[in-house]
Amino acid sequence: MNFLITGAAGFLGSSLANQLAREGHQVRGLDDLSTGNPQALAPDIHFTRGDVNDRPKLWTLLQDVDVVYHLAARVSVPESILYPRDYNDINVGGTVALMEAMRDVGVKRVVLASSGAIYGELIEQPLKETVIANPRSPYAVSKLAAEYYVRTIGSLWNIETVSLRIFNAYGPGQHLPPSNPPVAPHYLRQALRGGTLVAHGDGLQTRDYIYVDDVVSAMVAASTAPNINGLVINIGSGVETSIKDLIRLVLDITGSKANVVYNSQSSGGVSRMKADISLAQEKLRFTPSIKLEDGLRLTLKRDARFK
């Protein structure tokens, strides 16, 4: 098959692109390289640097494409609070531009990478796709809006769509910005350096961590799975882990004696997040295979930055 991946040089995008290429597919990648690393892509992937709002470029890249994976997005919750307009322009506007270009060229299926962040603070756990979302940041709002645009435009223009709400993905090669880095690789790095592991709030808040290879397997399945048009599907491990337990695992795996500080003055975000993955199991034959402890060990083993 022929695939186009937007955000192809990012953490999930590059892992997906490389897996599809290994399976013998033709893969084109688009990325503006604001955070991505094109060196992470295999040599046989046709990579183009560019903006997802560039319609003429999209028209060229979409020729003869069977399925589009739309991963291009700004992804920092704190940054989105400072710059909501930018997040709207890229995460929402870029999605609409892509859908228009797909309509113009005649591409028939898109897989949107959405986020578990759209759920926000909800009492009912595990989180089912049918609950009313309660987004708490412009980032989460932009992802929810992108879902609605994809599904609505898809139904109007006869494009098959599926949105994957990916929970806390982690693994080797994950981007670690100076401020607000993803917590799992950040804690690994701090532990190895003998730095301090800072937990916001009391550390009892839970998240659903899923290893990158499991996310990729779900995304690959979504390109050809039947009877998923218009669906939103959770992609998580189905296991909730507290920040305290994550810290304990990191210290055990690294053998570190790093200090741990709980900052009660700062918010730890939503109190609980656990994905209900029954729909993914039914529609995508998806079963997460890598437990958190094993995934953290694999991250240490496979990521050169931790050597």
Given for the second form:
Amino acid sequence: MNFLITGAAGFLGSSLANQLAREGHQVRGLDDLSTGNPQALAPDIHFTRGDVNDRPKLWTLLQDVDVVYHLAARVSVPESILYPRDYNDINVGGTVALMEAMRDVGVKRVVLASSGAIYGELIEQPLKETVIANPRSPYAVSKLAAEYYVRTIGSLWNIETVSLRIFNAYGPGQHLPPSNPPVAPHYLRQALRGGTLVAHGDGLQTRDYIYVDDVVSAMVAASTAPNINGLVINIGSGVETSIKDLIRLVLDITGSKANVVYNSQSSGGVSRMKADISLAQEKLRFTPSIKLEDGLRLTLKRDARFK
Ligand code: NAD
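With the form predicted on its own already on screen, would you show the form predicted in complex with ligand NAD?
Next comes the full complex, and the chain you just saw is listed first.
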């Protein structure tokens, strides 16, 4: 099959692109390289640098494409609070631009990378796709809006759509920005350097961590699975882990004696996140196969930054 991946040079995009190429598919990648790294892509992936809002570029790249994976986005919650307009322009506007270009060219299916962040603070756990979302940041709102856009205009224009609400993905190659880096690789790096591991809040807040290879399996399945048009589907491990337990695992695995500080002055974000993954199991035959402890070990082993 022919695929276009937007955000292809990013953490999830590059892992997906390389997997599809290994399976023998033709893969094109688009990324503006605002954070992405094209070196992460295998040589047989046809990479183009560009913006997801650039429709003429999209028209060219979409020729003969069977399925689009739409991952290009700004992904930082704190940054989205400072610059909501950028998040709206790229995450929402970019999605609409892509859908218009798909309609113009006649591409028939899109898989959107949405986020578990759309749920926000909800008491009832595990989180089911059917609950009313309670987004708490412009990032989360932008992802929810993108879901509605793909589903609504997809059904009007006969484009099949599926939105995958990915929870806390982690693994080798994850982008580590200087402020607010994703916790799993950040703690690994701090532990190896003997630096302090700082947790926001009391460390009792939970997240649903999912190893990158499991996310990629779900994304691959979503390109061909039948009867998923218009659905939103959670992609998580179905297991909730507190920040405290994550830190304990990181220290065990690395053998580090690094200091741990709980900063009660700063908010730890939502209290609980645990995905209900029964829909993914039913529709995508999705079964997460890598436990957090093993995924952290694999991250250490496979990411050159941790050598
Ligand atoms: P990432 O930042 O590594 O990847 C995003 C990519 O998009 C980057 O390579 C960036 O350069 C590119 N990009 C940004 N703006 C662009 C633009 N205007 N035009 C073209 N490319 C642009 O992040 P990731 O973790 O790989 O996330 C990929 C997708 O999955 C995102 O849509 C994100 O919202 C979603 N997601 C990720 C997670 C996670 O835990 N990693 C969880 C939920 C959802």
